[in-house]
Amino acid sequence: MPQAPNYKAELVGVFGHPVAENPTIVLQEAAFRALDLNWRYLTIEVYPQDLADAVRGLRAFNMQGINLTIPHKVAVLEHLDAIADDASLIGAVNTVRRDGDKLIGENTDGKGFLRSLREDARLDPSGKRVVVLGAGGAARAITVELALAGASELTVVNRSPERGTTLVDLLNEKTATSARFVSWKDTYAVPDATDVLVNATSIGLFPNVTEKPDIDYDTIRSNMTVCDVIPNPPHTPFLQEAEARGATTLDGLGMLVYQGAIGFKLWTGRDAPVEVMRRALAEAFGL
């Protein structure tokens, strides 16, 4: 018998504010391109205080999972139904994945932050010291999955000490890290015996791509990678300050493209075409 035809797109999407330069629909628009998918990405504008009623459209439309940025990736934990452990420890979620009738919370940023370190960089975090500039989500994030990797050190450098203090605490009490924090009060000498440095605040991102975080440049060392989570643009003041010195470079559409294959499979199952996703990145912003 002839089968019957079927119409239905699967949906997935991101809610935010503002959302409209988030560029994670290309990569996996191309990625459901590449596998003859019949899914639909949807960038979909979510103001505050509408969180709530979003979530109960995504059960309603049936829609199979949501990424959450700026400003839910907190304030969607209410609403879910369950959190996976590490996103729990992390105390925010980037992806919704369904699991029958329920919406389940993960987070892939440092996940995926990590698979471009040891992929892209050829860098194994365990053993290391690591410093990073930041203790918003990106920073969470990345700091849990480098602790349970096995980071030996981690140095949160931040302006506000009730933020930095509470995630140095949370490593210290849940990992078996040592991190301290450091008031990030005047220009940033980084230490010497710095193995990574990361930029995980959103200093130089679009539109202010001239912008780069306030360190003593000359501290950064030949020996040391250094990494920025920032994708648009990819090549930052940060980086190119690090690269003059002689640094090994990281930039943020590595942890981008990873972190949305990891969403990817959450979703669909599939493993996803990563190359396939890098390239469709790169060409949008003109690479």
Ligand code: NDP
Given for the second form:
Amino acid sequence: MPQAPNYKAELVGVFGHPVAENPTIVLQEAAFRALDLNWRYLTIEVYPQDLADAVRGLRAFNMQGINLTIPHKVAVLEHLDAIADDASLIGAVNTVRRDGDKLIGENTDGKGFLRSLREDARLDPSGKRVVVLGAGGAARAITVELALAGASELTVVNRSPERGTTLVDLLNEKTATSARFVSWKDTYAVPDATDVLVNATSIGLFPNVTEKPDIDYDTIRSNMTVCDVIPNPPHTPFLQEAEARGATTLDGLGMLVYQGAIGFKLWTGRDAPVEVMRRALAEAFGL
Ligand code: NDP
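Complement to the form predicted on its own: the form predicted together with the ligand:
Following is the full complex, with the preceding chain placed first.
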């Protein structure tokens, strides 16, 4: 029997402000094309005072889900029907999926980092001692997922003590890891007993491409895995210094691709074509 035509695309996207430079459309649209899915990813400017209306619009348009970026990742919590346990610990949602008529909040940033660590750097974080520079949104997501994945020690190094201690208290109270805070006043020396070092600050992000975190780079050892969350440009001065000391390095492009791949699976139920997404993003970044 001939099939009835279906001209309706399924809709997902991102709410943010400013949002024009958010690159997620590039990897999601590439994935939809590769799997021949009639889905569209919309990059939508939503001002802070309009978030509640935007979420109502998401429901009214029967959209399949949405990503949240600055400044909506925390504010969206009160507009959702349920929050995944890890997103609730992180205190922020970057992906909303639909379950029937319910909107469920998830956080794929830390999971994306973990998948990149496992698949690109071939490192299982269980039992590992990790130092994280930064205590903002990315650092919260990464440290919570590392703790849930069994990292034994987490050191949070941050300029503002309030953010740093709040994160460390959360990790110690709600997870089985042992976390401590180091105030970042002077050049930071990485302890010898470190397996993984992560830059989760915004230092080095385009257009400030020559900046690097203030650490003593000679304390990086060749047996460490050194990771950066900065996706653009991915080959940061921080990673170049680590490479020069023989460390294994992991750039922020993988984290960005995998957080999108996890979102793609939550929305479509299909495994994401990760290499297609990675190539599309690299091309968009002119790599
Ligand atoms: P936030 O603004 O929440 O946090 C920024 C962090 O960087 C804070 O810990 C801040 O310290 C620290 N910081 C900024 N400038 C300096 C400085 N000059 N010296 C010392 N510390 C500094 O940002 P996010 O956590 O949301 O984002 C951080 C980075 O992560 C961004 O570059 C973003 O692009 C990247 N990211 C990458 C993702 C990926 O998929 N690859 C996903 C999500 C984010 P303080 O608390 O003292 O202000």
